[in-house]
Structures are given as structure tokens and as C-alpha cells.
Amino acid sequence: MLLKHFFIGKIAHSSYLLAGKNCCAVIDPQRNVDVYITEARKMGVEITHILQTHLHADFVSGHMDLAEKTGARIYIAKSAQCSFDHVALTEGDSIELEDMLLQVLETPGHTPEHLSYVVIDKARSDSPIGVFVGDTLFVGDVGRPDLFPDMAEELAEKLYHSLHDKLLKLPDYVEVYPAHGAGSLCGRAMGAKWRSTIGYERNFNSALQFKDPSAFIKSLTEDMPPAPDHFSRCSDINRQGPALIDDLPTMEELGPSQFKERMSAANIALLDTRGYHAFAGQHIPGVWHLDLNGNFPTFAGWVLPTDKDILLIADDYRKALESNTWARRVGVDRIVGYLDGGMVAWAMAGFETSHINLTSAEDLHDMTTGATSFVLLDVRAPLEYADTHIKGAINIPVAELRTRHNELNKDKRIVLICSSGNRSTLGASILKQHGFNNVYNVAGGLTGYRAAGYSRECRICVNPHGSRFFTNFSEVKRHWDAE
């Protein structure tokens, strides 16, 4: 028995390779299929096995992509009833691979249909040596189970006993391979190690030593973060069976004035990837902004258009590839054009252009201390919020300033601020497609602002290697209160 490990960073995906002698599983694949190709290629085995654990929320998943190119099998869960050629698997049943065997456990409370595969190498014992929980258990954290909100006190109940009567009943020395890490909004206190084992989560997972069902219940159900627009999407692009890649519209390279009439189509929405710098000094005007450097595969998800097509612009054509790669990860699929030349190109062609006003921490603390009239919009999320702020700010959430932007003052001077520039940015570009013009963005942002000394340590903030939700929000409220 050989495991391989994949990760993909920023929506924080773990995905494996479980390989014998001649041939292999692959166990919930990323959309870019051909790490797995190439790695089966170079362990000299075939991939006659697809496995997934649940349907993906948070990402559009390999198996269709996978299966097209190798002729592997997809296995899920029966209850997931999907719409493409799969074996449906229920609980008890097993799967054989050479001298393995996957054990199937029905575990939902993630997703209604969540399943567990334990793995016994019977080539060296009878007993587990390791499961694949999904969304299940995580390092340090469960998995939410508030993403059908009408199901969600009845999905936690099923998440307690899928955790306490069917993976902790299994040793204490059975390893742990979940399906996300720290950053990923399918938990909120995930740890930033990629595996642990049955007995050190026994002991050391806060969630799981909740042993009163209710009490359980209670704090999986109440003040958990936002989740994305996408969450709900892409469940059901999973069960239909996503399109696979090479069917998906080719991005065209278009020089300004081509860029300039296709986006006079009314299906047409534009999204700038540039650094929030870059897109401060010059952009074209009613742009979307998501910073490639920052979460942007989480907030294109959540807030781009999926009935547009999305014209894009970028520093260079890798950095517009490597925008659409990202976009697709979570089924943002109609990119279909780039400008060719970048911001360059188009000044130089002497269209039209637009900007925001960069402020500094300095200059920030000037205005909260002098006579200046503005608002101070906070755009991070609420748990972030009362964490940190600073006082006098009001908290819209970014992806919620697409409905909430008529709570805000058009003639006033709108200073928006997050953790670093980045959502505050996406924030400003919504507010700028709503006709608000006096739009200012904090360079730095809270971190910058604290680094400056004038506000305490964000302790989310500051958590780079774990989740931004990494505590309960009545305990981070009552903290800040008492301050």
C-alpha cells in the first residue's frame, strides 16, 4: 500500500492517490486531473478506481475529467442520486483493491450523503490502518453541517453519531485523511496538519468532546461563518457530473479594441485579477476586482455572475491562465476572453478608465482622530469583526455589499478596510458598479493598521497557518466587549 497526498492551497483541498502494485484509486479529485495521470504514470500503475466522499460544496470535483481519461470507475454514495454512470455504494459494502480493502461507512452531518472508506492492508493485517472521512472530521475541527440551512439541526444530530458511534469506534491508532485543511470553509477551526489519527482527535479536537448531543448541536448550529454562493452550486454541478475541461469555451486573446466591443454585449461581465494596487491606479470602469494573490478561487465563487460571459484582465497571459484555472476549480466556467496588452494596451488606445484612492494607516488615523467626514466600512467577516475593529466602524461583509450597498451614503467618502487590501478592494469595485465615486481602500488594511500600533492583534488575523474561524463568535463578542 502506497498513499500519495495532493493539496491545493487557497481553498485549502486535500485530495489522494491510493496505489498497490498495478493499480490505484484516486479519492476526491481536483477539476485538473493530470497530477494524477502523471503521478500513476510515474509509480507505473493504472487508476481503475475513482472515490468520492461526498458532493463537493466547495469546488468542482475531477471524476468526470478522470474517468473520461483513464476508463476508471466512479464510486459514491447511493443516496447521492447522480446523474452519471457511477457505482452506488451504501453502507457495509467494500471495495477491493489488490491486497486492500475500503470498508464503506454511510457518515453524514457535512452533506446529507457523506460517506467514510476504511482502509485495511491485508497484506500486513486484518485491522484499519486508515480512513478517509472527507468532510467528516477534520484536524482539529468537524465538518459544518449548516449548509442546508433547513436541514441543519437534523444534519448535526447525524454528524454526532456518524463521529461518535462509527469513526471513534474504530483504534486509536487508525490514521486520518481528510479532505481539507486550515483555510477552507467547510469547518471553522481546522488545524493546518494534513492528517492526525482516530486517538489524538479523540483527545484534542475541541468539537469532539462535546459528549451531550445537544450541546453538539448547539455549537454547530449557531454562529458559524458565511458560506459562499458557490457552496450550493457546485453540490449539484458534482451530482449532474461537471462538463469536462476540454469542452469549456477557450479563452481569446483580443487586442483593446476587440476587448472594447465584445463587452458592449449585455451578457458580458468583466473581472480584473491585478494586484490591488495595480487596480487602484487605472481600471476599466464596472469591473469586478478579485486579487490572484489573495482568496480568489473562494470569492469568485461567491460573488462573480454565473449567467455572464467574463472578459478578463490581467498583469500577463500566465497570470490570466492561471486566473482561469482557479475560476473553473469553483465552476466559474465562461471566461472566455483576456486583453491582450493588459491595462498597458488599453490607455494606450485611449479608452476609457477609472480609479480608487489608496490610503495609508497613517493617513487612516489621521481621519479617525481629526475633523475628516467619512464612513468606515469594515468589509472582513463578522467573526473577524468582533475579534478587531476599529471603533466607529460599521461591518457589511464584501459579498454582501452586492445586495447592501443602499445601506451606504453615495455623498459621503466611503473608506473601506479588511485584513490586508484585498477584499476591501473587491468591496470598492462593488460599490464603484453602483454609482459610488468618493470610494477610498486601506492599504495594508488591520494588518497595517495594527503594525502602525494603533489597534490590539487581530488574533484571526494573525493565524496565517489555521482557520480564520478558529473560535466561537459569542466568546471573541464577549472579549471584545470587555475591552
Contents of the next structure:
Number of protein chains: 4
Amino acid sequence: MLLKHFFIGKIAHSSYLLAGKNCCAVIDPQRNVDVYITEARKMGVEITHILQTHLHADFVSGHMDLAEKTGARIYIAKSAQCSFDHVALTEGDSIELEDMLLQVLETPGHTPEHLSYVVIDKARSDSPIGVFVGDTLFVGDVGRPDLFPDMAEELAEKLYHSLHDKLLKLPDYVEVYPAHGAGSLCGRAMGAKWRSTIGYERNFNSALQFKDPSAFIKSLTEDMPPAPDHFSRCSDINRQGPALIDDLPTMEELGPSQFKERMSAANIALLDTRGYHAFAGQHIPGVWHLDLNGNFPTFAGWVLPTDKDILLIADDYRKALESNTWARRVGVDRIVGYLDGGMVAWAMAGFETSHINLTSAEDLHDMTTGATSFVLLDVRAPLEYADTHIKGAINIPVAELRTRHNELNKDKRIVLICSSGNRSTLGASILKQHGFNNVYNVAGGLTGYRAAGYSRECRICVNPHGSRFFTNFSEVKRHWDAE
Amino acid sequence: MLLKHFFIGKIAHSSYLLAGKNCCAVIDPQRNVDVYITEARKMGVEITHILQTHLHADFVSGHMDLAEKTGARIYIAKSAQCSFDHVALTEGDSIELEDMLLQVLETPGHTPEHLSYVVIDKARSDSPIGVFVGDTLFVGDVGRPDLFPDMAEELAEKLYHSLHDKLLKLPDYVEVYPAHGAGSLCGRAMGAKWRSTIGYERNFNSALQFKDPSAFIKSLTEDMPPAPDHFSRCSDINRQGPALIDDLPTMEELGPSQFKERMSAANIALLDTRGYHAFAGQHIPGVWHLDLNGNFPTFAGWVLPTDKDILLIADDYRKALESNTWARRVGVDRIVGYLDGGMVAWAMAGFETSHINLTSAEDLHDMTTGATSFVLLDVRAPLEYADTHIKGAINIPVAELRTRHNELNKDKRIVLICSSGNRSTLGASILKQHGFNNVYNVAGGLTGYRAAGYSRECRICVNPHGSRFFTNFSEVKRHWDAE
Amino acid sequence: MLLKHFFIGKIAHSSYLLAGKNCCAVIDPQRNVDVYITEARKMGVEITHILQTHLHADFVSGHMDLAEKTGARIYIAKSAQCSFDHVALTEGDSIELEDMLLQVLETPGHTPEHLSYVVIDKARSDSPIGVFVGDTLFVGDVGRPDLFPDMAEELAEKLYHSLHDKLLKLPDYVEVYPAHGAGSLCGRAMGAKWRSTIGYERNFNSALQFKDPSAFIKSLTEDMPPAPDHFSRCSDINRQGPALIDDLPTMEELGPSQFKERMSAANIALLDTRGYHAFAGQHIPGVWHLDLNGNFPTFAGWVLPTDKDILLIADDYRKALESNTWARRVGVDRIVGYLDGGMVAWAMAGFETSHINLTSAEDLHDMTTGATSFVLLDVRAPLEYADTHIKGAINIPVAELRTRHNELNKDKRIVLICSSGNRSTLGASILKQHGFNNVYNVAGGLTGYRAAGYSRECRICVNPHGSRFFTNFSEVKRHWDAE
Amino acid sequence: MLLKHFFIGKIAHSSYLLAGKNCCAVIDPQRNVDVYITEARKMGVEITHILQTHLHADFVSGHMDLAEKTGARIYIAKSAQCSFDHVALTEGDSIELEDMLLQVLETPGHTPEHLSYVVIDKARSDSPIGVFVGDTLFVGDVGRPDLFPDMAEELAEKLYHSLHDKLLKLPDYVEVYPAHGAGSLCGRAMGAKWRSTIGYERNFNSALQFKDPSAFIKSLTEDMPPAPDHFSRCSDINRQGPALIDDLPTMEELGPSQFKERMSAANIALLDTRGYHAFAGQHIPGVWHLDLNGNFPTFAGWVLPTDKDILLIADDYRKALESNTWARRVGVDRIVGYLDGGMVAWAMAGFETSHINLTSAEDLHDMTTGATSFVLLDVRAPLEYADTHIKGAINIPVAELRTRHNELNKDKRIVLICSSGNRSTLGASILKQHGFNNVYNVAGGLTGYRAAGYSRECRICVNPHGSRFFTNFSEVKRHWDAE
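Switching conditions: you have the form predicted alone, so give me the form predicted together with another copy of the chain.
Let us now look at the entire complex, which starts with that chain.
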């Protein structure tokens, strides 16, 4: 038995290749399946099994691509009711892979059809050695049960039982292989460490300390971070079987004039993935800004329109390719062209541009004490805002700006802030799409502002639990109100 | 806390990068330290600590290179008495790395100065989360205590106590990070899996089932596989501080004539790292054969002379570089030139060559029933030979052929066999150096012979424990005698 | 105007990218067209024109692939009567590419439909600056007119006029861009230099010194080197439009058992592309041997059956891919699988093998003075044989062995020799397919034999012209007879 | 004889590898000599000769690095009086390289010690086949003789004779291999094509049409483009023998706080190589801006202080490495650190920043008709300005801004323009160093402005010769005055 771990950042996704001497299974594959094929070739094993723990909500999985390229079979819960050819699994089923046995546990909670796979290495013992838990259990956290709003309580209760009646029945020494790490929105506060053990989590995972289902349910259904728009979309794509990567449209190289002409068609959205400094300097009017170096895929899935073809502006060709790869990971499959030569070519073609103003921490401080009145718009999530914010800032989470922009006054100067400058630039690009022209962005965000020593202007709620995100919102509010 | 694992095959060496937010430690680094530097840069952390669990016997470690290139400090046991600048550790010491704590356990046994590092992730708990055990405990095995023949029993006893009184005192859920995996000669029968947990090993590691130290000691001091020659050499190199990679001589490109001229100098050895098929076809007289695709580094460290400059013949330039990298990993630092153009250029220069005969399984079978008498020489380890061999084969382990060649008759046809064809070719090259001219090699070895259906000619001792190597030799012999 | 040159070895093919500021033409593209697309992207130009000088005989061209991937138009002679969509050109046509003008000359001779393109850089002058001559004129040579045996004289005459009445009418300073360099079989004796000028060739190209057409014709129709079998095949493929690379079957990975099973099907040929040393050591019975490091594509096109699927044995996966790429360049499109794990896996599966004996120069010398009688079979081309050969050697060119094997006696020892050892191994593999079992191959060939100082055993005809291949065969024979 | 050409952009430098069967020469090597070593290895030849045509003024050459790494000898003019070990050449010397002969011509003019090497391929003829002309003759241009202001006329006269009495004495068909192509400041108006022939240049190179030395001299000494500061510096470095690349200081990774601390030391300059859009968005006060994607090396050599250590801000680590490589090519060897995490990390550290305003073509047009008065500062070279400029613009070439900034009024809004936006950003960064705070930059420059259709606001002098740069300035002025 040999286990290889694959990790992709941003969406913080872990997948695994579990190999015997000649065959192997891939668990929860990413969409770029060549990594598994190459690795299997290097190891001299054949990919024969593709195991899905569940219908992933936060990314488009590579099960169809991998099956197409290797001939391996796809295994997934019967209850997932998948459209593609697969082996439908239920509780108690087991899969043999040479001298390994994978036993199926139904562990609903994060999603209704969620499975876990308990691994037994028969060469060593008949007791379990590890368990692929998908998004049921994480390092320091558990899967969110609130992604299907109507079923949140019901799923939270199921999650409680999946954890306590199934996974925690396993011995302490069993290794835990989750499908996500720190940074994923499938949980609230995972650790950076990729793997753990049943015993360590049993003892030190706060979400597992609730003795009482109702408190557990409450903690996981109240004040949760928002779920991005694409979460339900991806689930469904994964159930239907995603389009094969090889069948997606290629991204056309478009010179400035061609690009401008394509822009004028109906059903076109523009996407700029350069850093926020360059975006601030100059951009094409009407564009969405999503910094490729930030949490690009999550926000791409979240805010970009799905009914339009997308034209891309990136730093260079390599970055354009990279942007497209990340976009496809969250099901944004319609990037059909990119601006050849980038913004430099655009400027030399003499076409129209726009810009926004970047302010440093110091500039913002000067502004707060200056004569010009302005709206300080904090676009972070409510929990982040609750933790710490600058006095006087109002809070509209960036994705909500798509509709809530009309709560703001176009005649006023709007200064956007987030933690670093990325989400606020996305917010600025949304406001500009809706006719706001007096828009500023705080480079470095609240992080820079506090680093510069201006924290006394912030309202800060120190979370008594130490870990900011684990705290639920009402606790924070209580603290805050008590000040 | 984030843990990255690095593995190199052949010597089956595991090293680790343990990172916090800004700093990281590298545990038991390999000699090619750029992999850590690149990874740390990608993660945005600085390498500040270099931790050695012990003086590695089977490879030259990269502690000096890594310290030179990063400015990080080296941590190692005080009792190792190292010559280079280092922090000397003893039981109870601890090292802080951001919110992690590494507690030092003295765990002698595999070597006298061996340490283990218990990791506590203070962000989650004050209880241990994992332990870097070096070569004390492996997945399914324990470290060999017999590498210092005079101290074998003493070390075996210490090992017993290091395991039972220290490592096994840790909770079941603690993760185990060893320095080797399957294939390493630092143990006898490790699993392919890279990591484990205290609880799983406590329950299912056969070496931990001895209730009584004396049985444990016996099992680890009798009938052990041989220790390659370089094991004591590498320990010492690691204690002194190995030469920096950048200071080693570059490998000169030598045309056939230059190569031939250099060959004639005193203190020159020749090394051919092509596959055994090509070697059989034609080679330079007097050369050592070590297939780069086989367990090259172990046998390079084991048999190659250390007091000579080495000239290399490889498939091509890329393979020559690769051969040199692997050789340096085991302290074979004196490869000073390679044959430019390889054996094709050599043949076109009209220089002298030699060859050996390859036989297939069928050829060997025909030979056994044929008229020509021959010696079937099995060059595998005694335990392998004990398990299964062809009736009538005599056994001289390949490394011993360096001296025991004179037990053989040069006038007879000698047919060498091992499990695959690699070690037997090495053996053939040794015999040819000593004037044997009627030498055959069995391609595919015993594996091919049995696959071809000739196993009824083999004496096979089915190991009652299933795992061939864990069984000790006397058990095998008993079985054998009972037939 | 910017001109980039692309060269691939073995078939010694030159292609060109001729760029203006925004657009470019590719002249005589190779089948792996990504090199042009990548280069054009780096230069920031669009590929708009694909220019063919003629229907290449020695390789399958990438015109269809490049047109498919870029939308560029294909330009070729009307008289080529191509099946695919193209612009049909005749004498006097011209093509504008920004400030460049390409004027079409009909220059039949090497082939009937051959065109040359005279380039004018209008930004500098209305006089020609260079000429794409395809296979009409080479550096130090001219194109062979004998590839269509029935038309050899007619084409040679046309070639004379194409050269003297058209190309040599251009000014001395005009640069000459041919489609081949040294090593190509489209000429007899090209220089290694890739380009030249009209004036230099006018003065120093021996083929252009004939004042009289009939002598020129004679020199190019008598005693020419043979034309490989695929030459007429490739012409036709290029006329029809080759299959797109993306549509060709992928090469399947086959384990030894699968491979063996596939071997037994009808219409299967086996191809081994390892070096001749490894092949001699051991190979699968019945295989064709073509060393990937030798002139692989030419002999692959020449001797491999075109009506069979081909199974491949190579050094490793990377070499298998490389073998397939080269095979496709000459229209060998049916490599459908390769032996995973190579000959080592084959041997460990215990399957049947064969081998041949390699001899060094010294061994051969000993043989010539030894007791065992043997046939020394020189498989080089007649002209090479005429130049120099070992006394007593008989000559059957390697490709002719496919039918002429029956001129040899199976009961005799056959020792094959060529210049290096590659063609003789191919010859040995052919003989073995026909039941010859007592086969030897001279490693290093005649080159090694002479280097070893055995040249007094050779009959050497020193060509009075210095350049061996330019000399025609009758001259050689005359010399020879005069000895 | 085989000739390989190597080209590096920006400084538009051509170097060559001239190979026989076993040996080769490198002519005018660039400083990153691994490209030659790798190529020679691939070709199977040894680098034995390093030939310098002259002491290059525009880049630091790799002769010392290449000699150190290969043992090859350096050949250069005796009159260069070089400090390092070399073979000193004078007129009439010749160098044998297998069957090639390189004859030395002294061709002073561009520099006093300039040599050309006439190549004879003795295998084909005793007449010359090509000539390495260095910076004496270019495609469509000749070398500038004005780089040593005191000797300009003298050198121009020598150049006339070098061209007419030596190079043009060669036959028309001789190939010309210059050391530069379009974009180099060693000439005024070279073609993009890399090579030419004596005959073509004789006929169509305007600089060779002067029948009379004095007119030629006048044309090359009046109204020449300025010579960057580093031109004399590089000559001298190349004479002394540049420091080996391996001996230069490595570039340290510096976090924002470390960077800020290092900034405060004396003798530190800051360099920002991001694109101008990002620079405009935000930058560190006091920095020099030089877009890595523009003509970075020329301006780096030209304007950066040579007596200071340089700290670098780049897009990312890869770009930082690339910036350093380019800087070293022009002798800027003191980049000692870079900002780890770039401007994003800087902003998140809350440190001080600055920005400039980017305007589009449309913005500039609006400004010209708007109420706010401003200075339109054209920072291109005088000849460019003379050709076309916006009415009312004043001209100070960007490098002169280093001293001429005090001709401008700090209280006024300054709008900088060049052809694209790069040089104007450099100019803006210089002005900001000197206390200008109201600074704008025109993105897309005059190119965008004219593309946007605002050319009627430009004064345009259509050069009667078509080629803008060949025209000398007085002609332009005459035209201009005649309007």
C-alpha cells in the first residue's frame, strides 16, 4: 500500500492516489487529470478505480476525464443519482484493490450523498489503517452542512451522527485523509496540515466536543460564512458528468481591434486577472477584476456570469493560460479569447481606458482626517467585519455588491477596503460597472492599515477562543455589544 | 503547521519540511538541497532549522550544503560529536518554531546517538501530534541495530527501550514520520506506505510484539541482511560534515582516445551504468557494471573502490549526470570523467571490447538438461537464497564475490543468477575483472525463470509468516531441513 | 523582414518562418507544427501563409496540421494537383506579405511540380534578396532528379534548365534557402552549412559546372544512391493531405503479457529502437531493429511494412514517444502500442528471447585469420562499398536484404558490417526473421575496423574528387579496375 | 562548416558558433555562456576558439566566462590592449579551424581596434564564403563611429575605408554576419533581418552609396542619436576582462521590513521593473522605473547609478531573476536584493507609497482642450521628436532629465509622453525623485494618440527617404522649417 497526496492551492483541494503493486485508485480527482496519469506511469501502476466521496460543490471534478483517458471505473454513492456510467455504492459495500479493502460508510452531512472509504491494508492487519473522509471531517474542523439552505438543520444532524456514530467509532490510530485543507470554503477554519488521525481530532477538534447534537447543529447553521454561487452549480455539473477538458473551446488570441470588436457582441463579459496595482493604473471599462494571485477560482465561480462568453485580459500569455485553467476548475468554461499584447497593446491602439485610485494606509488615514467626505466600504465577510473594522466603515460583502450597489450613492467618493486589496478591487470593478466613478481602493487593506499603526481607529473584537473563525457570529456580537 | 514530505527512491529516503507561517525546519535533508530551497520559496517561508535525527549510514546528508545556502542552524545530538558548527541536543531539550514545539527524545538503537523529535502543534493542543523517528521505528519494521557489529546486542537492547519506554509511551493518535520506506537497507521489511501512527504500529508491527527484550534482541542480531560497506563510511562523513556539492570535481567529457588514455593511469576504476542488455552486448574490459535503473546507489556505495578516481560509461550525457548524482548521494564523489559518445563512439574508435552471454529462462532450462556442465551461481542474499533457489545453485552474495571469486573455477562455465538480472551482471563484471571468461548471465533472473513455469526445478521454502524478509534465517532453515 | 530557420536532424530538413511586422509565412513545414505556432506567438506575428515548394518525398509535411490550427492558407503548385483546399500557383504568380513580395518560379527537376519562391524585401529594394529553392539547389549539391525512375532523364534535363535558366539568372548576392542539409537523401553530397548564396554556388557547386546538359543529366541519372521505398509514398500522402496528427491512434501501454498477446494477431510487425548493443544482448524474436539514435526515420520509412500495425520496444517511455514522433515524420502512422517496462519486464515475464553476437574490430580481424569460415556481408550502399571495403566482403545493401536474403546460405556464419553498426544490425534483424541463426554484427563497423589499424585488409578506392559521394559509380569502378 | 546563430533581443545582439567536425569557435559571445556550451555538447564539438571582433560598447561580453569554463583561447585585436590572456591579432593574421580559415582584416571605424574575420571553407573553395563584420557593417546600416566623441570624424573616415577598401572588396556572394540587428544603438536604422550578403549591401545599403568620404563622414557625425552612458563603461570592462558571472554577488530575498531597512543605507538605489500600469498604480517613493518588458538593458546601463548597490522591485521572483540577468548584460552588477512578495507585501506592511496618473489618448486629448494648464513633455530622442510630435510639446530626452529636470516648474502639472509609455514612465520616476508631485504619464504614448485619431494635433515631418532614422536631423529640420 502506497498513498500519494496531491494538493492544489486556492481551493485547497486534496486528492489521493492509493496504489498497490500494479493497480491504483484515485480519490476525488481534480479536473487536470494528467498529474495522476503521469504519476501512475512513473510508479508503474495502472489507474483502475476512481472514487468520489461526494458531489463536490466547490470545484468541477476530473472523474469523467480520468475515466475517458484510462478506462478506469467511477465509484460513487447510489444516492448521488449520477447520469454517467458508474458503480453505485451503499453502506457496507466494499471494494478490493489488490491486498487492500475499501469499506463504504455513508456519512451524509456536508452533502446528502456523502460517502467515506475506510482503508484496510490486509497485508498488515484486518483493522482499518486510514479513512478517506471527503468533506465530512477536516483537520481541526468539520464539513459545512449549510450549503443547501433548506436542508441545513437536517444535514447538520446527519453530520453529527456520521461523525459520532461512524467516523469516531474508528480506532484512534486511524489516519484521516480529508478532501480539503486550510483556505477551502467547505469548512470554516481548517488547519494548514493536510492530514490527521481519528484520535487527535477526537480529542482536539472543537467541532467534535459538542456532547449534544442540538448545540452542534446550532453552531453549524448560524452565522456561517456565505456559500459562493457556484457551489450548487458545481454539484450539479459533477452529477451530470462535466464536459471533457479536451472538448472545451480553445481560447483565441485576439489583437486589440479584434478584442474590441468581440466586446461589442451581446453576451460578453470581460475579465481582468492582473494584479490590483496594474488594474488601478488602467483597465478596460466594464471589466470584472479578479487577481489571479488572489483567491481567483472561488471568486470566479462566485461572481462571474455563467450565461456569457468571457474575454480575458492577463499579464501575458502564460498568465492567460493559467487563468483559464483555474477558471475551468470551478466550471467557468467559457473563456473564449484573450487580449494579445495585453493592456500595453490596448493603450497603443489608442482605445478607451479607465482607472481607479489606490490609497496607501497613510493616504487612508489622511483621508479620514481630511475635508472630503467619503464612504468607507468594507467588502469582507460579516464575520471578518465583526472581528475588526475601521470605525465608521459600512459592510457589504463583495459578492453582494452585484445587487446591493444601489444602496450606495454614486455622487459620493467610495473607498473600498478588504484585508489585502484584492476583494476591494473586485468590488471597485463591480461598482464601476454600475456607473460609480469616484472609487478608491485601499492597497494592503486592513492588514496594511493595522501594520502602519493605525489600529486605534479600528474596532476590534478579540475572539475569546483565539481562533477567529471558529467563533460564531453571535458570540462576536455579544462581545461587541458588551464593549 | 504544514508538513511536506520528500522521498527519493532506491535508498528510499524520506525527509520533511515542517513549516509555520514564516519559518521552517528541514528534517534529515538529502544532499541535493535545492528541492527544499525551491519549495520554501514557493511557500514563502525561510529555512531556519536543519534537524538531524542521527548520523545516517546509508547516504550522505545535505546538512552542510543547506546550512551554507540558507544560513539555517544544524541541530543534532551532542553525543554525535560532530565536527561542524551545530546546536548539540540532549534528552529533554526543546526547539521552538513559531507555534510549534519540537521535544527531543534520545532514542538510541539504530545508532548510538539517535534522537527523535516529538512535535506539538500548540495552536491546537499541548499534546503531541507527530514524531520524527528517523530510523528508530519504520512502517511495519524497526531500525537495524546491527550496523556496528561490535555493539549489535547492546544497541538492540537500547532500541527495545527507546521503542517501548519512549516512542510507545506516546498516544495512539500520534503520527509517525520515519526517515525511510520500503527498499531501504536500514530495516529489513518496511511497508511501502510512507507514514503511520503510534497506535497502528503498536498493534500491528511484528517487531513491537516481543514482550521480552531478549527475544527482540535475538531477532535483530541473528541472520540479518548484510550491511553494505559504505554504511560506516557515510556515518563518518556525516559526522565530519560532507564536502559541499559545489566543491566536488566536475565530471569531464572525454572522447574515446582521451578516455582510453585516462584509463591507463593508476588509481582508476571504470563504471558502466547502462542496462544489462547493453552491457552484455559489449563493454570495456575491466569495468564495474551497475545498472542505473537498478538499486544503483546502494551497490555503488557498497562495492566501488573509494581510493580511486572513477571513469563513467553511461547511455548518454543525461544518464551520466544522473549516475553522478546518485553516486554522490552515497559518498562516491570521485567520478571525474565520462565517455563522450558512449560505447558507440568506443566501437567506432576500434578499441577493445568484451561481452557476456545473456540467457533467457528457456535457455537456462535447456542448459540444465544439456550436455555442457556449468556452475549455477546465485548471487542473491542468503535469506533470499534460503527462500527459493534452483536446485544445484551455489550461493555467493554479489558483494562477497569481490573476494570469494577464488572459490570458483575459471575453467568452468559460470552462469550467474539473481532475482532480475541486475546483481548477476554486477557479479559477472566482477568475475571478468578476475579473469573469468566463460560467464553467462540469466536475464530476468529467478523471477523470469519461475514465470516461465520452471519452478518445479526450484527448491522453495514458503515462509509461514507470509512476509519473506521478516522471517529470520534460522526459521527458514528449519523449514528447509524439515522438507 | 525577419527570417527564422528550423532544422530537424536525421532527415536534415530545413523549414523557414518569414515574418513581417504582423504576419508571417511558413515554408515547407515539418509535421510537428507547434514549433512554428510557439515561435510566431513569441514574435507577436500571425501565421497567414503556408508555402510548399513541392510534394516532399522524404517526409510527411505539416501543411494540413498548420492550416487546421492557424487558419492560414496553403500555397502550392497547380501542377501538384492537390486534393486539399489550396491556392494553386504557376510561374509568374506572386504573393504579397506586408512589404515583401514572393515571386513564383517553376523549377521542375527534383520533382515535376517544384516551385521556387524569390523574395523581394520592398522596404529595401525591388531586387531579390533571397530565394526558397526547396530541393532544386542545395549547399554544394543539387536535388536528385531520379526519384521517379521513369522520368529520371526528363527531370534531370528540366533541372538543368531550372538551375541555369532560372535560379542562376538571379544576382550573385541573392541568398539561397534550401529545404535540406547534409544527411538528406534528396541530394548526394550536401554541405553541413544550412544556407548559401547564388554567387557562391554558381562558382563552387560542382553540379553547376557542367556546361553541357547531357553531361549533367548523365551525372545525375547514373549510379545514384537508391531511393527509399517511402519516397513515392510520402509524395502521395503530401498530395492528398496527410492525416492530422491529432487524429492518429495513440500508442497503447502494453504489459509483457498483453504485448505477447497482441503480437500473435495477424498484421502485426515488431520494432525495436534500442541501441545495437542492447539489441545484441537480447531481443524479441521476429523484430525489426532500427536504432533510434541512427538514421531512424529514413530506414523506418524505407523498410517497415505499411500494411501492418506496429508494436514497439524502446529503452523507456520517453524514447517510445520519440520513436513514434520520428516514425510519423515519414508516414509510419501505425505504431499502436509499446512494451511497458521494456526488455527487462519481458525477461522477468520469462518470455522467449533471441540474441546476436557483437564483434569488435579485433574480433573480426581474428575471425578473418581464424579457422571458422564465414560470409562477410557488407550492407552499405554500392557506392560506399565501391569506395572502401574489406577484401572478400560481398555487398547486399540492407534494404535489399528484405528480398535478397535467399542469396545467402543459412548454414553459414554470416558476419554483417556497415560503417558504424546500425545498418548491419537492421540487416541482422532481417536475416533472423528469415531463419538465419548464425549471425554476427560488427560493432563500430568499417569505421572502427579502420581506426583499429586493420585498413591494410581493405580495398580502398580514393575518390579523385575528394568528395566521396559526388563521384559517380563508374568512375569509382574504373579506378578500381585500374588497380 | 556549420554556422549557428544566437540572438538576444533588446540589445539585438548576434553571436555565432562556427563549427567543424570536432571543434568550434564562438564569435562575440554574450555573457550567459551556457547557451554555447549546451549547443556545442549537443553538436558533439569542443569550443576551442573565442573570437572578439571588437571591444563591445553596448554589452558586457562573455569571453572570460567562456574561456574559464571551456579552456578555449580568446582572440582579439592587438590594438585593443586587453589585460587578460589572449592571442593578439593584426591585419593578415589567420586562424585555422579544421578545414576552415579565418583571415583577419583590421576594420576600424565603429571602434579603433575593430577586426573582421573573413571565413574560407577550404572544403569547398579558397574563396571567402562569409565574413564576421562585428559592428562595421549591418543589414541596411553601418556601425556608428561617434561613440568616442573626440575621435568621431577620424573614426568615420576610417570606417569609410574599412568598408570601401576592405569589406566591399569581397565578392558579392560573400555572406555578412554582423553583431547586431534592428533595435541596437550601435547603428541607427538596421533591418530586422539578421544576415545579408556583400552584394546586396553594396547595392542597397544607403550608407554605402556615398561616393565621397566627406559626405559619408558628415552623415555619421551630425545629428546622431545619443550614446548611452554605459557605452564607454562597457568597452573598458571588456578590455579589462569582466568579472565572472559566478563571482558576482547573489541577489538577496528581502521581506518588506528588511527591504525598508536596507533602503535607508547610504549608496542604495531602488529599481522597479514592473510594467508601467502597475508602477502608476503604486510604487515606492524614490525608485527608478524601468519596465523589464521595454528596452530594459539599454536604459539600465544608461541611467542607473554605478556607484550604488541596487535593490529591486519586480513582479515576482522569476522576473527579479530575469531583471538581474539583463542588468548584468550591461554591466549593472550590483543588484544585491529584491523585495520578497513585491508591492503587495509592501502594501500589506503598511509602508509608504506613491503613484502617478496614467492618461489614455482620449484623456490627453481632453486635457489639451481643458481648463487646467500643463506642460506636455516629450522625452523621446530629438530625431523622433523632429519627425512627429504633438503641437506644443517640449522635448527633453529621458536620460537628460537626470540633470535637466530643473528646467521644469515643479508647481505645474507635467504630462510626459514617449512613443509607448515606457520611457515616459522612466522620466516620471526621475521627476518624482526630484520633488515633482503633479506628474502624468500618457499610456500608449504617441502611438496610441495617433491610433486614436488625434494626429491632426501632431506636427508630422514625413521623411522623404521613407526610413525615418536614416535621414539626418538637418534634413528633417529643413523640411520642418519649409512647412
